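We begin with a single chain expressed as structure tokens, specifically the form predicted on its own.
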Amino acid sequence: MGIEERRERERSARKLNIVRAARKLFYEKEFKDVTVAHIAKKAELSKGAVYLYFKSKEEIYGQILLSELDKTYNVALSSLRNEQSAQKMLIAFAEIYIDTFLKDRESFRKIMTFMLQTDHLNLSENLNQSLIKSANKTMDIVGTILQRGVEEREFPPNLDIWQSRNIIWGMLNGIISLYLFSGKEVSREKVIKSMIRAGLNHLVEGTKTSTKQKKAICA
């Protein structure tokens, strides 16, 4: 291994150490209560050393969020790797999404904080756009499933993919937010999955009913 390659590995390792230390702090405290000095202490580095790798705590926080969003996307992709109906694929996606955040509730909290309070985080425009793009990748999986359902004639041809995608996304995050941090631990997973499954079934059946009614009116 050459000297430059060794140095690059050391830089990567130190940067990862900073991110890991910051992640622990951001999970323990609110964003506003964490400083670069706190992160440096947790990473056992000087404050100046942290600034060699990151311009601000906002940039560190953004990198953590990007990592979480990319992880969610990669896990959720598995819902596309089957030959089930689009309706069952939507349920598979939802359950994968739920399981991801049941295992890491603080990750869900941080992602929701970004989506709902973007302006308060004071992220750079480039970083903010990267985060939005990353979040949209996961949302687009839902759109892909819906499109497949239309192509296979499981869903009506006039289904508004973009609107339906956003409705499902909002329902998922809304129900998870409602129950993830409240209620009985022993029944939490069952309640969340049951409600989301019912919501998806109602949505799918609603699109089919709407199409039948339109055909009846035109007949």
Second form
Number of protein chains: 2
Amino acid sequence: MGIEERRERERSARKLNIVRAARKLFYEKEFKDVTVAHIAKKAELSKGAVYLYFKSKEEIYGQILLSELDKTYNVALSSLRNEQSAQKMLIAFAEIYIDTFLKDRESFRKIMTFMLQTDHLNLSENLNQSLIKSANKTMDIVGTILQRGVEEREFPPNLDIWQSRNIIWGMLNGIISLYLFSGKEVSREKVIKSMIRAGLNHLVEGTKTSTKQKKAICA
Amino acid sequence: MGIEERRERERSARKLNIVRAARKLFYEKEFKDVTVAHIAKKAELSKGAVYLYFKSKEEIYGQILLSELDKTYNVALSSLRNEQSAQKMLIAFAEIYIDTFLKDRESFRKIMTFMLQTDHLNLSENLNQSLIKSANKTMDIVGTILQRGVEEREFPPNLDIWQSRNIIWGMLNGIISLYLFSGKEVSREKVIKSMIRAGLNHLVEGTKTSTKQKKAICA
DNA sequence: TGAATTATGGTCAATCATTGACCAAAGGTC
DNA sequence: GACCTTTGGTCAATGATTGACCATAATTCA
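Given the form predicted on its own above, what does the protein look like in the form predicted in complex with the DNA?
Let us now look at the entire complex, which starts with that chain.
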């Protein structure tokens, strides 16, 4: 049924158009300073039409965050494609992840702000769950790399993958938070990447030394 | 008013979509074998929607012819841009005109068929007039070139421009009709162009010789 | 500090746009 | 010539959208 398909395409296009318009405004101003009337105007629709596609202002915002998170995940996935050591993969992942936010600092700000106040946004349970799930997907890439390291006997078999993943994740986002919005722009990339590279190397060496020390004690 | 502008753009886009769908079908089949239901289906609209934008099936067809004629005119206009002799301009015009239809033979067929039965199509007076006018515009390029030839003293000052224009126009279309749909495709372009070039040269020389003979008789 | 005013998220009756069943007429078949 | 099929064109019903309106929150002012 071409007519029904065309209508569906039009609905999708209209929804995407609203999201694009809203995204621009949310990136220019704070959430509370953006009005639904303004979003509607930019999308060349009425307010009623915006509410046809979205339950609330928060739903629009959440949808934007969701697509940011999904995009970040899809980009970071490429770090799994090269056959190389787990340590090198971790560094490759981190660099791709950092690049994503160097290109779009506002995206990082929004995502991190959301993480800090998931209970404040008044999103539907469904959307909230999707956001958490999407964020976790990217985090899980780190876990996948660590698991490979253990399987290739590069990391100790008793490595606590869940804990290590979270430590790496925290360090990554913590360092990016420290330097993404401050310091000299010309050296920002270098500072962040070298610091994270050093931190990852230290962490990896630490897991190996821990195993050697345990073996030494047993001898 | 963004909303009204968006609605206008959507109406234009929908109309263009109908014309595109119809054009494909009219180029595959005869006018009478194409149904409005089929056009609607190809455009992914209902029949009622098609009649929202067009008064009748003939109106759609006429609109398509109009855009073909306008396109032909715009392409042919470029022959007026080069500063050269009127004779060379005529040949340049002819070659551009021929190329248009070598690329799209069906366009030529449709336009010529229309010329042969303007009274059969049952178009609105308005659309009919637009079609005639558009066809005449292209023809008038020939007249413009001839006028320049007279002004540059390349052609005799007493040249009947209207008559000469029609002679050239008739010869052009007559020769194209003869060879566009028959003969070997590989030599088609060469045959048509060389024949028209020869015909134009003969006609031009004929206008010059006519003036010389008149002068000789007066002496 | 409370009243008045303004701004805005969200709603819904009115309006606009589209659909496809229906009809009349033309063409085809037996 | 009666009957059937096809199709151009129509329009009541339905889907999509609009923007005035309302309730509530935030802001301003005396």
